[in-house]
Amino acid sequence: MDYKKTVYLDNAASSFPKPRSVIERMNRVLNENTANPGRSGHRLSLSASQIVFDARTVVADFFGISGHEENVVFTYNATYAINTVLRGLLRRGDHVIISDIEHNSVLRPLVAMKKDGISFDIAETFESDDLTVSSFSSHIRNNTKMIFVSHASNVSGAILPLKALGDLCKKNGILFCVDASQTAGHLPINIREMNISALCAPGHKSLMGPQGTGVIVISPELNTEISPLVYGGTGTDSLLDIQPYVLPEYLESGTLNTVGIAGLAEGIRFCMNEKNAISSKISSLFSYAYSELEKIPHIRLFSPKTDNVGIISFSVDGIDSEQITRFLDSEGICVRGGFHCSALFHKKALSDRFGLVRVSPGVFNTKKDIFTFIISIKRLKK
């Protein structure tokens, strides 16, 4: 397959290409040092020790908590951290409200977590932030630990009001944590302005690092211990026999993966840098694919026009999603079909039967990929 002639619109999924300066970065850790992080005393070993606090710094000046590199946690994806989480802060007894278009590594955790005691509730959300804000409102109990959102929909595109339902969390004393699987790198985030308890993001989409990274991003005012969701080797304290309590090791169990981490800081720095060229890119492509899909008859678009993160899902009559995507796949060009692994969002819509197209313009992405899109889907109708 010549790639370099793929139209590819799935950047929800996973992010490409991924910027020269990435890939570099990767190489050169591959080829240089790919010795253990914090496992021994030789100068290679404390060069990739290096390497991995230069990638937290990075996270943390680029989520508002500068200085507090500690607070900084590399998992392999959003599923892992967000699962560490919710874990990692629930009890027996607690209370949990999640909304209605939260994926399934928030839904499935919380529906396992039912035998241990923890309970939940799905706020609706509206187009209007303070509907949405009142509803998560109405759901709050005595035993209420933490609100638990997606930050946008990986479906829809639509994005929650997260400053509000953060003062939302702070006014009543519960946990804020969010999932920014489909913003970290595109919208500003800042976990003390928004009084995020903890941020759940994976590298590999808007942060434009490699698949198998992810973070958690814990505010440096939590004042409650976050539960290993592995226990192992730290290179703490190894005679003990249980996990020691130094941050960030103490969630980190095992060997990390070094050449990941460094790809990861390389796109973060790509988007500090990049930001408003990358805001303005994928506002643009988003706004010309949706202006024309309007037009066609027979389409019917599940996506807000604003206050959306640049993701476009629609569905054609009634052919299902995965046909679709077949048939644009033979095109040369990529999208997503089916149910995005988002049951809550697909029965709120009724789109649980064929599924929706998702299109998601990246940053490398350009209005002829667009048009070449478009025109295939008027193709297919007729």
Second form
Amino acid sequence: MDYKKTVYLDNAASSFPKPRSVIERMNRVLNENTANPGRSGHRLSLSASQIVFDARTVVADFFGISGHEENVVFTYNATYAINTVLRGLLRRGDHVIISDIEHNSVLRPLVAMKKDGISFDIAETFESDDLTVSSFSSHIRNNTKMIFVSHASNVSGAILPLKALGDLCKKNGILFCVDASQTAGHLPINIREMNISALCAPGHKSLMGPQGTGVIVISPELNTEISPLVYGGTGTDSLLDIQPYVLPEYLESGTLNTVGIAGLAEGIRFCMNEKNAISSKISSLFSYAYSELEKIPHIRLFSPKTDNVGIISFSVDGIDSEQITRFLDSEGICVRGGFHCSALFHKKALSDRFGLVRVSPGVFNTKKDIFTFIISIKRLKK
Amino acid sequence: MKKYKCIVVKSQTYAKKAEKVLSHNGISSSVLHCKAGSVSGCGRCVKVEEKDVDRSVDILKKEGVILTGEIYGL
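The form predicted together with the partner chain is what I need now, so please give it after the form predicted alone.
First the chain shown before, then all remaining chains and molecules of the complex.
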């Protein structure tokens, strides 16, 4: 398949292509050193440890906790990170508030944890930030331990008011945990300024790293232990039969994905270097696509025009979303149909019958890509 | 001949962090695996010149590097 002839508009699922620097870095590590980091004492193992440590430094700097490399935990994706935070922080009797746009990676663990005595409420979100914050506030109980929200919907792209929700948590002594799957790399996130207790992010979306990478960035101010999801070798205190409590290794049992982590760090460096260009490019492509889709009869948009991370979801009257994506695929255009692992969103939007078509441009897309997509959508209706 | 000591830290990440913060403070160090019998198996330490040990320990504590408290000579 000639990938250069496709128009890839599914960056909310995974970014493609990756920056050249990411590919070169991963190739270099794969060619020069695949020793196990943090295990042996020889030069190659120590060098691999340096690669991982340098990546922790990059992540800590990027999310506003410079000098706290020990608070950067590498995972294998955002779902793994979210499960670690939920299962690691919540105890029997605790109550959690989530939003009505959460991904199944938040909803499903919490539903499963009901049997462990964890309860949760779903706060309604609105276009008005004040109403959204009030909605969360109204659900706070004496036993509310945590608010867990997505920074932005993976279906509509709507951005939630992170700073205001962080302030609400601080005022009420509640943990504030965030799924930044759609925003990390696109929008500025500062753990301290936003009062975030733990941030979960995938490496392979807008952080531009490879699949198989993710992070938990833990606030240096968090004084609650996150217990591990997985137990095993951590490279230290090998004679103990209990997991040594020292971050980040406490939450990182097993061999790390050094090649992927090196690629993730390079992806984040790309995001840092191209910060302004990424922001203006996504914004410009989003606006162009949105304004063109708006003009097409029978298309209904489910994404806000403003305060959007750069995702557009839509339906075409009476046509199954997967039928539309199949047609677009036949035209060489890659978008996602269906329900986007987001039951809450689709039930709220009443789009749970035919699903929605989601278009998510990335930093390497061009205006011509959007034009090609719009022409195809117009042809579909004919 | 220079004499060296090993300052034992809690993890590989803290060892690398120790190396970084000591370097920022003009102290040369390197990460080593601890001698067998030290800590509870597979420990990490930073090797520094004996003359830098006290200052290194102060810097590491101030920078939040968790030490086990053990220091031994090479």
